[in-house]
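Single chain ahead, by itself, as C-alpha cells, in the form predicted on its own.
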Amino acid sequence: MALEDTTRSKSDSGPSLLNAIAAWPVRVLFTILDVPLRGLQRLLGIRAMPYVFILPNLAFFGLFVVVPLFINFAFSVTGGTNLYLDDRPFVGLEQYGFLFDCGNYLDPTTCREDRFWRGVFNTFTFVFFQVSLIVLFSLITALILNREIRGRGFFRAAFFFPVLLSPVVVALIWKWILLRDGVLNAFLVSMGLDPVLYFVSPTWSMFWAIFVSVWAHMGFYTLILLAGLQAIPPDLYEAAEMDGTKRERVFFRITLPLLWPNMLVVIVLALIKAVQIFDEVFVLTGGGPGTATQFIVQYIYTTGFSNQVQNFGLAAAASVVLGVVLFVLTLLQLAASRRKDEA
C-alpha cells in the first residue's frame, strides 16, 4: 500500500512539475505588471482603473473608427480629383446634391446620378427578398433542429458550417459551380440539356446573388433562433397537448409570440448585413451584368477607387448616406434587444 502511495505521489509530482514551470513566464508577466498597476491605483484611485483598462481600446475605436468618419464627412464636402483635404476646394452640399437631383426618384433615369439610384434600387430588391427568405428559412431549419431526430447535432454544424467561410471563399466555391463550364452546367448537359450563362442574364444573376447570400449567412440566423426556441418551457407545450390543441394553433400561439423577440433580432440583424452586400456578389458577378447586381457599397468603391477619375467626394458623400441607414437600423436593433430583454 505504501509503494502505490509513492508510486501515485511520483506520478502526480510530474504534471504538477510541468505546471509550474508553464505558469512561471505568465506569474513574472503579473509581477512586473503589478508594479505600475498599484502606483495607477495609488494615483488615480480605485474607481478610476476601469477606464484605464478601456483606455487602449478606445483608444483603437477612436482612431480607426471615429477619425475615419470625421475624415470621410470632410472628403463629402469637398470637391476636385485631389487626394489630400488640403488640395481639396469646399463645395458643401453640392455632392449630396448631386446624388438626389431626381425628377423621379422611382426612376433612376431621372437622376443626375443613375448609378447611385440603381444601385439603391438593386440593394432595395436584394434586401427584401434576401432577408424574406433568410428569416424563413432560417425558422423552418430551426423548428426541424430543435426536434428530436438522428444526427440533430451533425446537422445543426452542417447548417452552421458556411458561416464559417470567408465570403470571397464562399462566392469562388458557387462561382466555380456555376460557370459556362461549371459543375452544374456539366451536370444540365450530361442530363441531355443545354447549358445555362446563369451570369449573362440579370434575373439570373440576381437570384443566384440572393441565393448564395442566403445560403452562406443561414446558419447563424438559425442559431439564433434555436436558442429562442430552446428557451421556451416546454410545460407550455405539455399543456397544449392534453388540451388537444392542433400543431398550427400551438405554433402561432405559443411559439411565434414567444418567439417574436429573437425574429426581431434576427430580422434587424439580417437587414443590416444586407444592406451591406459587397464582397459575395463583387467576387460572384462582379455587379453585371451591366449594374443588374450593382449594389450602393459596391458603387462607392467603383465611385472612390475603381473608375478611371476617381470621385472621392462622391464615393464619401454616399457612404455618408449609407451610414445614416445603418444608423437607424442600429437603433432598430438596440430596440429590439432592450424589448427581448424586458420580455
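Residue numbers count along the first chain shown, from 1. This one's a predicted model, so the numbers in the text were calculated from it and none came from an experiment. First, how it differs from the form predicted in complex with the partner chain.
Figure legend: rigid-body motion between these two forms; of the candidates L165, F60, I149, L93, the hinge maps to F60.
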The other form holds:
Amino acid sequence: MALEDTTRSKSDSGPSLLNAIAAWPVRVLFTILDVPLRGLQRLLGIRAMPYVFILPNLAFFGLFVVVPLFINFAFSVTGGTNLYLDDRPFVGLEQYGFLFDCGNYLDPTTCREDRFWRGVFNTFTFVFFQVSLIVLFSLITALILNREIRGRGFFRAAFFFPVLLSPVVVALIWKWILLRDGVLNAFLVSMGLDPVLYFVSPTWSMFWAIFVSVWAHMGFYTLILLAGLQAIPPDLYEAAEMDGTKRERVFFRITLPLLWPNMLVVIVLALIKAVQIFDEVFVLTGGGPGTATQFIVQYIYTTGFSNQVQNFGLAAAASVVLGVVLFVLTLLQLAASRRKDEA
Amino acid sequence: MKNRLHMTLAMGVAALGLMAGNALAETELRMTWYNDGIEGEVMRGILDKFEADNPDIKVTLDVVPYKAILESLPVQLAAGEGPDIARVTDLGGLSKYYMDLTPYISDPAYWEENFGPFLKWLRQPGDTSSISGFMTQLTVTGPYVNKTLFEQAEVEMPGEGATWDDWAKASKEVADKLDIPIPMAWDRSGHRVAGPAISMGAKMFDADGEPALVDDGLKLMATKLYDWHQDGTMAKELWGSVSGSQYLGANEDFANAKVVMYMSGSWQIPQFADTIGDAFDWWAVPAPCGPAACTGMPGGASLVALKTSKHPEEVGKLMDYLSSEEVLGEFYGKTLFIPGHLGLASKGVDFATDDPRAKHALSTFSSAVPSISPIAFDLQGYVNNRVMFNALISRLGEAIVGELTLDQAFDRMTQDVEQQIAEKKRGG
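Any chance you could show the form predicted in complex with the partner chain after that form predicted on its own?
Full assembly next; the chain just shown is listed first.
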C-alpha cells in the first residue's frame, strides 16, 4: 500500500510540474497585459471592456469581409475593364439590368446573359438534389453509426475522412475514376460492357457532380446528426420499448422530433454550402458538357477572371445577387440555431 | 587557440560583409514563364550564362502553368504587380502593359530588321515604333496524323490540296477499320478553328476593319465541326466536355495512338519527339484546303518586357542578350521551335534532333509560313482576337452538346463579341 502511494505521488508530480512550466509564459503574458488593460478599464469603464476584447476579431472581420462586400458592390455599379475603382466609369444599375434582361425567366435562351440564368437553374437543380440526398444519407449513416455495431469507431472515421480532403483532391480522384480510361470504365470493360463517357452526357455529369459532392461532405453532417442522436435521453427509448411501440413509431415520434433542431441546422448549412459550389465541380467537369454543370460561382469566376475582357462589374453584380441569396439562407440558419437552443 | 578563434570570427564577418555587399549590388529580374516542352530548361541554361557574364544581375525564372499566363498574369499586370519580363501568347491583348525597350537596347535597327513583322503584333493600335519583345517561338497551326495507323488500315493518306472533308473521311475510315476511339481531334481553341475557317472563306473583319466573326465562311467551317461531332468523326470529349472557353488539347490521346488525325500546331513537335519518339510515325501534314485558302493560323509566344519593371536598363541588357542571333539560334535549335527571327529563318537553324518525324514536321510547318493567309496575320495581330476566339469556341461547344442550335450559337457569338468589345471600350 505504501509502495502504491509513493508511485502515485511520483506520477502526479510529473504532470503538475509540466503544467506549471507550460503555464509560466501565460502568467508572464497576463502580468504584462494586466497593467495596460486595467488602465484601459479605468479610462473606458468596465462596460466597454467586452468590446475591447472582441475588437481584434472585429477588425479582421471588417477588413476581410465587410470592406470587400462594399468594394464588391461599388464594382457592380461600374463598367469597363480597369481594375481600380477610380478608373472605372459609374454605370448605375446597368450591370444588374443586363443580368435580369430576360424575355422569359424560365427559358435562359431568351435572356441577354443566358449563361447566368443557366448557372442559376443548374445551381437550383444541384442544390435541390444535393441537399436532399446529403440530409437523407447523413441521417441514415448517423442512425447506423449510433447503434452498437462492430467496428463503429472505424466506420465513424471512414465516413468523416473525405471531409478532411481538399475539394481539388476529391475531384481529381473521382476524375481519375470516371474518365474514358478510368477505373470505373476499366471495370465495365472487364465485365464485357462498353465504356461510358460520363463527362459528355449532361445528365451523367450532373449526377456525378452531385454524387461526389454528397460523398465528400456527408461525413460532416453525419457528425452533427450523430451528436444530436446521442443527446436524446435513452430512457425515452426504454419507455417506448416497455410499451411495445413499433420501431417506425419510435423513429417518427421520438427520434425525428428530438433530432429536428439538428436536422434544421444540417439543412441550412448544406444549403449555404451547396449554393456556393464551385471548386470540386470545376475540377471534375469543368462546368461541362456545354454549360450543364456550370454553376453561379463559376459564372462569376469566368466573367471576372478567365475571359480576355475581364468584366469585373458584371461579375460583381452577379456576386451581389448570390450574396443576397446567401444572406437569406444565413438568416434561416440563425433562426434554426435559435430554435435548436430553445429546444 | 584564442588567436585562431579570433581569426575565424574575423573571416566569418568579412565573408558576411562581402555577401551583403554582393546582395546589395545585385539586381534581381523576375521572368514569368510557361513550358510546352523543354524550353524552360534551355532558357535556364542560357540565363546561367548571362548571369555568369553579368554577376550584378540575377534572373529568376518563375515557371507557371499556361493557364496562369492567360488568367492570373493579366490581373497581376492590371494591379501593377507584374514581373519584369514574361512569356505571353495573348500578344496584342496585353500590349498596354508592355515596356518600350527602344531607349534600353543597344541596336533597335537589329530588332526591326529581324523581328519587324512580329513587333507589330505587340503594339497598341496606332503605335508604329515601339519595341517590346521578341518571339520565343513562331507557331503555325496544322494537323498531325498517325501515319502508322493509315498504313496498318491500308488507307491512302490524302495528298496535296486535300480538303478537310477528304481528311475527315479518311481518318474515319482508318478509325473504323482499326477500332481507334477518336478519328479526328482538334484542340478546343478558337485559334485552331480560325485557320480552317479562313480557308473556307471567313473574312473575320468587315470593310472598316471592325471584327465580324460570323460570316458564310465561318458558318461553313463551324457547321462541319458540328456535323463531325454528331457523326462520330470527332469525339465530344474535347469540345463537349467542358464549358466556356476552356482550352483542352488532345496531345496525350494522340501520343497514346487513340487519335488518327490531330489538329494542333508546330509547338507540339518537341513534345511528340520526346513522348512518342519512334513508337509510331507521327506525321505533320500541310493545312487542308477550303475554297478560299489552305491556311493555318500563325501565332506564337513572345518574351516581352513589362512596364511594371523597376529595372528597365537591366531588362534591356538581358533582352539584348537573349535576342542575339547566337543565343536565339541555340534556343530555337535545342527547343525545336520554328524561329521567329528573320535572319535565322533564312539561314536555317541547326535543330538538335535526328528524329526524321520531328525534322519532317519542322520542315512542313516552316514551309507553311509563306502560304498563311493575310487575314490570318491580321487576326493574329488584332488586340481583341481572344474575344473572338472565345466567343467562337464557347458558343460552338454549346451547340455541339445541344444547348443551342447552330443559328442560335452564331447569333450569340456576334452578341458576345459586341458586348465584350463595348465593355472594353468603356474603360480599359
